[in-house]
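The data below hold one chain only, encoded as structure tokens and taken in the form predicted alone.
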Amino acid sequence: MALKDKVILVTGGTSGIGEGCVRHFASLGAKVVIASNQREPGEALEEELRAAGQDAHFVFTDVSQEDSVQSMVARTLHFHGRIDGVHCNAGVWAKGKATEFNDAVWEKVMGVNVKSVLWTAKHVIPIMENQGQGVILITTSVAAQIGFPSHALYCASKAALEAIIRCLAVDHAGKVRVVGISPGTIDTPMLAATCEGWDKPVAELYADVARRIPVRRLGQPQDIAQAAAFLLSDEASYINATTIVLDGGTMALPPW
């Protein structure tokens, strides 16, 4: 995908997807800036990456927060001038039915999940806009469609990032493109936290969630990064204010 030279700003860039989109958007040659609460391996990852000879910066970012969120967009224009693309992936993870809801895991789930999109759009549009374009990628999830159990804000959080989807593009409009990737069942560090508690070993959980996908195997981070490439690149200029779902097929699956 034609990345090369543009400034793509990553958040939560240290783990799972957003450190394989981060990986392959800078072995495209995108100028990568890498936002995360996680410091060492942020710091660890941007040494990687421009030892290799590819153009990376760490920004230490809390995402539920306006004013880190601000500073993080402040670092990118100091390093590059101009933003070009921002993938908000960013995301955490929380069990729990709505008989089991309080405050915390509301601002937990939602502050990181759903605010923190609204602050980096907050702080980015205006820059996209006075550039005259600007693409804004958001990772959603197929929680937004399906009501997994013990899920209820997660999903909730997932839902309503599609309708900002939505609603920034049609705010937006003519000068910043806005989409949605939401993937399925992705092996990364989160899926595996969501296995604990069960009676069967990760691997066997996992061998028969891939047994039930129609691909037949897991979603892997780099599954999603190159499409979110394709995504943030102008040859995707006509998809807008929607969400590709990368799912391996999950969701034809009838409920039996």
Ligand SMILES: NC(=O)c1ccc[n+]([C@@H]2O[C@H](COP(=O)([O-])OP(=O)(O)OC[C@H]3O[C@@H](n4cnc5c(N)ncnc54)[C@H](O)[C@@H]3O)[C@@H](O)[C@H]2O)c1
Given for the second form:
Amino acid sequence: MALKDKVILVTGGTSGIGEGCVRHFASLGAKVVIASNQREPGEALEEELRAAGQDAHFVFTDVSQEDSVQSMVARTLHFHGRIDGVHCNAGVWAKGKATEFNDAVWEKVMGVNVKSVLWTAKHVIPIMENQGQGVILITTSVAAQIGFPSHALYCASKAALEAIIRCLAVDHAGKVRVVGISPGTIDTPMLAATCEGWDKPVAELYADVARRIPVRRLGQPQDIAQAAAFLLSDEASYINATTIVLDGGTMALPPW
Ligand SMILES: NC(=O)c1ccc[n+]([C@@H]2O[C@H](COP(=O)([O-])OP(=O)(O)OC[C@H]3O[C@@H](n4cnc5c(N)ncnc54)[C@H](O)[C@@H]3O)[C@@H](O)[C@H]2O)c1
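Which structure goes with the form predicted together with this ligand, now that we have seen the form predicted alone?
Every component of the complex follows; first up is the chain already shown.
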């Protein structure tokens, strides 16, 4: 199995896409470290996976803070002595036009979505370079490519990640492979939160969206997890400095 015995750290691993990835990687035999700022779900997931005979540790982390990221990386190294892959997936969503912009929303969105990835890269790359190899996988979004109404900062944060992927891959070439996954509409608590304030119940909104997506359904965390496992594996060793879109064909739709 492609991830058997690989040490994989997943940020935002207690909900939605990250939780789906943790469950899938662990089922493939990876030694999974679950990092997030949701303590109870993290401890419960660690316990559940261990009870099933899988290898999992939860590390409470605020990825927007350097000291917390440094400790997340140090604890992963302490558990396993190496880090084969990091999936930088933690993210927050915020709605708002530039006319509603303020420092607090910048700190929240850029802190969790972008600064976190730079802190993680800063602390994990020396370990991967020392090992001679490692993979950093970053969850971006189709929002990096689309002008979603009232989402300027969220879209900008995801576009920044696509630039960071290219730059990290170039700067640390030969030892660290860096790739992105760009999900479309995935059925997670974050997606449900984006439906608040609309004039229809969530189920109806989801059905409308599913009818438009070329594969005629919303994505599930497992759809992302399967691609993520491949990208983190040695089988994807020639995929580097690029972002794979996982949107069921949404980006191919005409704009009317
Ligand atoms: N759901 C979608 O349709 C969709 C589409 C495109 C991209 N994404 C991206 O996928 C990623 C996962 O989103 P999701 O839909 O699973 O959302 P989610 O809200 O279900 O999960 C987000 C996770 O990030 C963690 N997190 C948030 N702030 C954190 C912090 N400061 N420190 C540590 N962990 C923190 C949360 O605890 C949670 O585990 C995000 O980066 C999101 O932007 C989601």
